[in-house]
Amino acid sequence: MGSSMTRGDIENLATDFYGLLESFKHAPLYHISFEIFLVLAVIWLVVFRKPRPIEKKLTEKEKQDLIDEWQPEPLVPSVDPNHPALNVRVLDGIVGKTVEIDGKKSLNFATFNFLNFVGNQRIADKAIQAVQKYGVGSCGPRGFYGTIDIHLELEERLARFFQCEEGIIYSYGFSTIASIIPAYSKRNDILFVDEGVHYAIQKGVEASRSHVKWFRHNDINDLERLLAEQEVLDKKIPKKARSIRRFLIIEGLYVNYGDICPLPRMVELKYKYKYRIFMDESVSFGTIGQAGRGVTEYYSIDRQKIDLISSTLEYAAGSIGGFAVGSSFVVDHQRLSAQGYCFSASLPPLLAAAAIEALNIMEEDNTLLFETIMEKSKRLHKKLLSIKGYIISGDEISPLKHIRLTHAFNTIGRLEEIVQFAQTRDITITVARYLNDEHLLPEPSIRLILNVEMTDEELEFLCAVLQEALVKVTT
């Protein structure tokens, strides 16, 4: 059934539609837009889109085809079986002055036992005590039962030694200084960092997740710059600037090269460009300074000044683990912080027993320690720049050498080379090693590391066999 239409209705209907005219008049322009562009979509559903078309299913047979066709891609990357690291030389006995590679002795350039306290009697005996007092491990994390009285002990007598306020201790030197950098330094906050420093380092820069700015080697005009450069963009955003923490991140003596950084001009450039300073003194920790307190004892810098020093346990102090010393507001945060201090089981009663009697032997009255293996440095630098063919590098008070090829000789395969021959006349050394993501490469090199007890007679024998290994290879 249906009704014709009225002369009201086709009014009405005229009326409601000029209505509509006008208020598309009235509307703002962005209304009819957006009721245009849904029009338009409504079309394109409605015309255009194509039905999703029904998945097809796999027969078993098809299934497994493409199971056997599938090819995974390998867990780790393909190793070289010579690779050095696969091929280690097995030692026997105590590593110290001299070690012994199957069943042969040979006097030892390669490993950190700087102030030979590695076999050293009085430390073993403590060690042994401790061992019958708190047994071997200690089997928690520091906050979590994990907390010894001897830990308390060295970290009072390692902020002691450094005259700091306090002291903490890690289980690992190498998660030392890699935890506390992203302790401290957070996102949009700026590091700006030697790009000579070691891995751990490198490591704690990366977690750290801050705007980082690399500086030339020791280079203290190129860190000017990046600081100058900094300064000026903080002018234009004064008000986000004054949230951002600054951090230089440094070694004392750098493990790659060698050298002692430029510390008085860093302190200067600090109260300028106001930024904190972390310094790593793994190296310089117990080998320089009239007492062995590192770089600040060595340029007669205030300690206060330096905001965080940290180094590790396992170079001079002959033990294992890491530490840090400063002011007692930055060194607790470490405590709530520092991923390798909250998370790890602490350092094994043992191991802070013999790095307590490490430091008894450090501070002893009259000891000659320091200055005899500062004197003995100079004394193996001298001769081996008499070595003609060889690059040295590093600082001549150094204990921690690097020596070079002239560039065309320089490869990896020829300081093998040399190495090689090094342990045929009773000398162990070794070519550095490093992985392949450092951020920066430093040429190959052989490192060597003078124990404080090599006598002149054997630092004259090493220049010997170096000199002779020279002529093997490059003839």
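Residue numbers count along the first chain shown, from 1. No experiment lies behind these values; they were computed from the predicted model shown. The term rigid core refers to the most C-alpha atoms you can superpose between the two forms while keeping them within 1.5 Å. What changes on going to the form predicted in complex with the partner chain:
- Q121 shows a C-alpha shift below 2 Å between the two forms [criterion: core-superposed Cα displacement of 2 Å].
- Superposition of the core reveals a Cα shift of 2 Å or more for K63 between the two forms.
- Once you line up the core between the two forms, the Cα of T367 ends up 2 Å or more from where it was.
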Second form
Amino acid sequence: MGSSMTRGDIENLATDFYGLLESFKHAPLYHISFEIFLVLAVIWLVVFRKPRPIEKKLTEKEKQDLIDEWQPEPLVPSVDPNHPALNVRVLDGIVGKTVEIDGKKSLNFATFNFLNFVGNQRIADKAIQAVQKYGVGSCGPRGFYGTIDIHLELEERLARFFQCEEGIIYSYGFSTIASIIPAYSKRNDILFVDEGVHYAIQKGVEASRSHVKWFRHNDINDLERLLAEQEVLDKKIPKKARSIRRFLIIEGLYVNYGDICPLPRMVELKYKYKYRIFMDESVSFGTIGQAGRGVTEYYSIDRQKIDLISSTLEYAAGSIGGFAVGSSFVVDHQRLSAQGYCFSASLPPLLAAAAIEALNIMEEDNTLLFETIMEKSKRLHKKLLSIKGYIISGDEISPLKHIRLTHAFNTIGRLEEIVQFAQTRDITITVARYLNDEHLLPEPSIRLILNVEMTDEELEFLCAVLQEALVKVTT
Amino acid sequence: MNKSSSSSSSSNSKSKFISENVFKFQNHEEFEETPTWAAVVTVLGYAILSALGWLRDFLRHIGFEEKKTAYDPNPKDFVPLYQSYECFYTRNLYTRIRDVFNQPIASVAGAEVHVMERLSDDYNWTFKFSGKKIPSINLGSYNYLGFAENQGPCSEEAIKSIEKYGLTTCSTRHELGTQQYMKELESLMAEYLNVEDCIAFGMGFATNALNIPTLAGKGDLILSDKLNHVSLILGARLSGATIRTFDHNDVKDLELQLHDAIIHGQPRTCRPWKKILIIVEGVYSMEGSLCRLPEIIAIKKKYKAYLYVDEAHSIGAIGPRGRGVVDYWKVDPNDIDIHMGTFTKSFGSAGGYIAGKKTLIDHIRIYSHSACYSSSMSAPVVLQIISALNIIMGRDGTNNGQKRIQQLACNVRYFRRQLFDMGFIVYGNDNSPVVPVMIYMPAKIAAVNREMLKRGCAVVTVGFPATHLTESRVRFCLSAGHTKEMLDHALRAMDEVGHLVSLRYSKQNPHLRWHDLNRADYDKEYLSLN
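In place of the form predicted on its own, the structure of the form predicted in complex with the partner chain is requested.
What follows is the whole complex; the chain from before opens it.
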């Protein structure tokens, strides 16, 4: 052993090394390949292969202990017995323009009875005739003898009312848009959704499992920004982008805000960025437009440009259920793919008959009813604006308005006090109720809904009571 | 290998409920195996149809054949709304037999129904109504206790309620939508089911889809039967919990999965599960099987899981007093954490309910999507249910309700036994009013439906994708409203159609014609039970 190697040692090493190389040259090919393979295998074992985790093999006793020790949470958490949902007002009569609570009649500004069809005698008569012919339930889904001739008539009438090719009805308002969105939009598709859409649309969007891009409520610039960003992304993956469907989900008139969407600009952008528009007109059906056909009529936009319009029969039409209208190309797909249509019992015939009669009334009146409601909405809006201390949310022609107190004051507690006070003065209003897991929980508000049959005096009275309530709450 | 299970009920003494005597028979459930040759022919059939479909698509593509589907009104550079393969099935298989689905009716969906005749001169692409109404025996609608009537005390109550309450409140349960009749319905239903409290909703599908998310969430495990209804699957998905399925009605598989789930905890993190929810149905509407409730309850107690039973098809239709599978198996209703059901099938109305402990129902009242955002139920719909419930519970002073339950049980026994003895493969439990008879081949789906309609019977035939590819079937839904004559007529029709189309597949029962059966035997049994 020496710290330095002698020249002889080096020479020996060199000779050995040279000999090694020479032997390689003369070795058969299979020998060399095998040796290279072994070297590579060693390298792989050392560098790449992860050490297998030692498998936990539990004994039977340990398994039993785990099972015995496991304690589940209670099925439901404890609830607050004072929650408003457990202490609702119980009624016992027609909830029309007036409603009787605790034996006293009051003016009703709380329910979605825009055209005052609740309690309408003509509609009630038609519903009674339907019960005498068809009974109450339809006893089956649409595919299995649940399709009754009256459903087909209602679908045809709705399509005719909206001047579209085809209509389809659902037996529940909430399930309508919540079933429609997942029927078209799948995992790889993109949904551009307004942040202020109502809960049923949010559930539909969730059920679709698509990529969702939320844009600020009614902010067309924010939408354009998102669209432009997506266009840039598309250019990077052109082949894949050709199979990604895009949809814009909006409401005609937003339930949570009372404002109308900027539809003309959205239609322009549709042809520029190539997306399809699904518009939910739950509130604007029967309340906006010269003949009640909604926001498309209000803006004089060709309804063929909107791919699908969905709405509900539970508000203006005074029945139960929902529907969608559009081109046959779009609507027919739902008959096999919309879960709420295929796997659910169909709408009870009496409710379909009521909706048909409601359409009859709407078509007969043609413009008077709708001019009246838009005019009264404007007047109410002006009157409400004149009350200092409230912030009014909603377009002037919207029959649905949200009123709030000024920012620091606006709590649910105070709004409830206003509602209770109004009830003592025989005005029934309600705080708008939401669940906490909304995508964008709106600020607390009182939702005021105009019934077309309200007179000017009654609207004045409402405003006077609201003014008085404000005084009570702020002192 | 035959899948069948049977156990005898223990009661030997005469019960005060007449129909309980019907249930002295064994609880027998059978699913005879698909004959191999039938499976092969079925798959071959689908292969030929698919090949033809590709050929037709090609011809349509080159313009040789006219494209009959609707056109997209948008410009051509939009991304296509449907992928071509998504609609392959619709274009080439479904449209061929489209006339047997979605058949419109023009009368009450009672024991007899008027089917509207549709004619097509372009092979089912478009239909025209001929104006003719075909009177038929209704074996397709869910009308188990025969409450789908346009006359009688129930419809009278419904009519009165329209005058008193109007059709809707236009408001949600959280706001101004709670009427006195809703409270009445809920307390009556809670009494009917023998539980603490109940809440009702306007749509059965929505009851599952919108309420399961309030009961389970991230960190929970849902164990769901493989053949659960779409609404249960949607509700489970929307809840965000982890979902695992167990083989249909296979209690051993359920136990194994529970056992493993608790031991190994959540995937990846191995944290213990927050809670485990088992979801089963009372009667499975495509199989006719009943869930094995006592065994499932034993397992759930052992492993501290929660149990959700969807009694859409079993409430009113199963059990000596019509109280569903709980009544049938005689278990304690408090052992089931969440009772769910619908009013569409046995009560001739619409809607759904959830029932259980008061704390559960209070929680649902606050957090249910439906209670917060949907219009409350319509008055005539609710009053129909209330009067049907009063009849079933005997509160109207008659024994009409008990008679209906018993009639249904008789009809089920009579019909099933004869179908079995004729050599058809009939799935399901002997007591289930849902009677699936296997057809297998795709072409027979249409053939059976059309031939039965010609003979005055409206039946439901289902194939892929509602069932397994090779397991197409005709599903009869019996009703207390069916008389013995109607059942005989239907059996005669089925006998003829079975002979015409060769539906007798059973290997364990001889293939007999209807006139070969010993009629006296069946008649005697029918009359003795009635």
